[in-house]
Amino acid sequence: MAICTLTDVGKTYPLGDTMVHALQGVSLSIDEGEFLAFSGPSGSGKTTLLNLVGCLDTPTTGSIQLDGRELAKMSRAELGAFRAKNIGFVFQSFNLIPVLSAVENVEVALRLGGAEPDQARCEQALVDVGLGDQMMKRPSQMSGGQQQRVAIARALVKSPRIVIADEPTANLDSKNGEQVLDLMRRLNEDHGATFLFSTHDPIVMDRVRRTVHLRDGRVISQA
């Protein structure tokens, strides 16, 4: 069953006196529970596509149906509320708050999503990613791989329908990258959330179930 359907989606940005066509006529169906990567060279449109599906931006043309809702018909406030409740984000730079402990960083996601603070739930999220003994450490006391695990726990603690992972292994060495990808694959299977990646990394492409290749804002192949 499709959780997201894009129909003839285009996205255009002004750049000085010219218009940049970041996406052009993208049509795509994404099933619930997929573990999927968008791949392509810089400027191919993969991050733009993730931003649209993640309700961080809206298309210039075409339509996006997400969990049965037409994004173009939602106000900015409605998009923000939908994003906070249904979408988790994992970034290449981790984006953890330096002065907070691991468990406090995870708790932030619940607060932003409008849920009541639940320390037991946040602690369990860290146990699920193998950090049960690191809960009180701050980001500066953790390795890059551990910080990315905190970011994954933060994304999953609110039980999102979709997890958006933009180049999640870019700042990790190959061993930690493999461990993080294996962890996300296991969490995908255990929790049923849809995982969408943008990546150049062959480690990611080796582990996803489907790769959609983009070039110049268009889908050129998928397998």
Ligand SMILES: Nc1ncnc2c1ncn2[C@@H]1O[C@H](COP(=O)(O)OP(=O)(O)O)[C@@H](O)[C@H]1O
The other form holds:
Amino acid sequence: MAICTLTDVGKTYPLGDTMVHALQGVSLSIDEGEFLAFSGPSGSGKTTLLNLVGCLDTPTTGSIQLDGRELAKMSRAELGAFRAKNIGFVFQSFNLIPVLSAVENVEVALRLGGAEPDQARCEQALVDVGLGDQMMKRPSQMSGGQQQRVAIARALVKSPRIVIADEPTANLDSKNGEQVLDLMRRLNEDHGATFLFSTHDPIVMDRVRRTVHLRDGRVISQA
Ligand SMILES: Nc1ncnc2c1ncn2[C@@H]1O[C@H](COP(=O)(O)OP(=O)(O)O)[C@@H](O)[C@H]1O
Ligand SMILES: [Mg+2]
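Mind giving me the form predicted in complex with the named molecule, seeing as the form predicted alone was just shown?
The next block holds the full complex; its first chain is the one shown before.
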């Protein structure tokens, strides 16, 4: 069952007098529960594609359906609400709030999603990522790998249908990168959430079930 369908999607950015074609003619179907990476050189359109699927941006041409809903037919407010409820984000640079503890960082995600803050649920999310003994620490007191695990707990606490991770291992050494990927793979198997990565890291490419290669904004192959 497809959770996301892209049909002839294009994204163009104005740049001075010219246009940058970040994506062109991308058609793709993603099934619920997939563990998939978009790979390709820098500038090939990976982030642009993840931002479109994550409802952070809208395509210039073509259409995107998420969970059977046509994104172009949703208002800004509907898109925001849909994103808060259904999509979790993990970023390259973790993007934790420095003055908050690990468990408070996770709580923020629940509040943004409109859910009641639920301490037990946030603590369980941290236990699930192996940080049960680090809940009161601030990001600066944790290693990069631990910070990224807090970010994963934050993405997963609201039980999103889709987790989007843009180069999640780019700021991790290979040991932490492997741990973080193995953790996400386990969460994918346990919770059934769909995971979409962008990467050129072999650690990620080795662990995903499907890779879609991009070049110059187009899909050049899928394996
Ligand atoms: N906001 C923007 N304004 C102008 N050009 C952009 C913008 N975002 C991305 N681009 C351009 O779109 C292309 C694809 O970028 P991006 O999706 O970030 O690729 P990747 O994530 O694979 O490195 C690049 O040529 C990039 O310079
Ligand atoms: Mg990118």
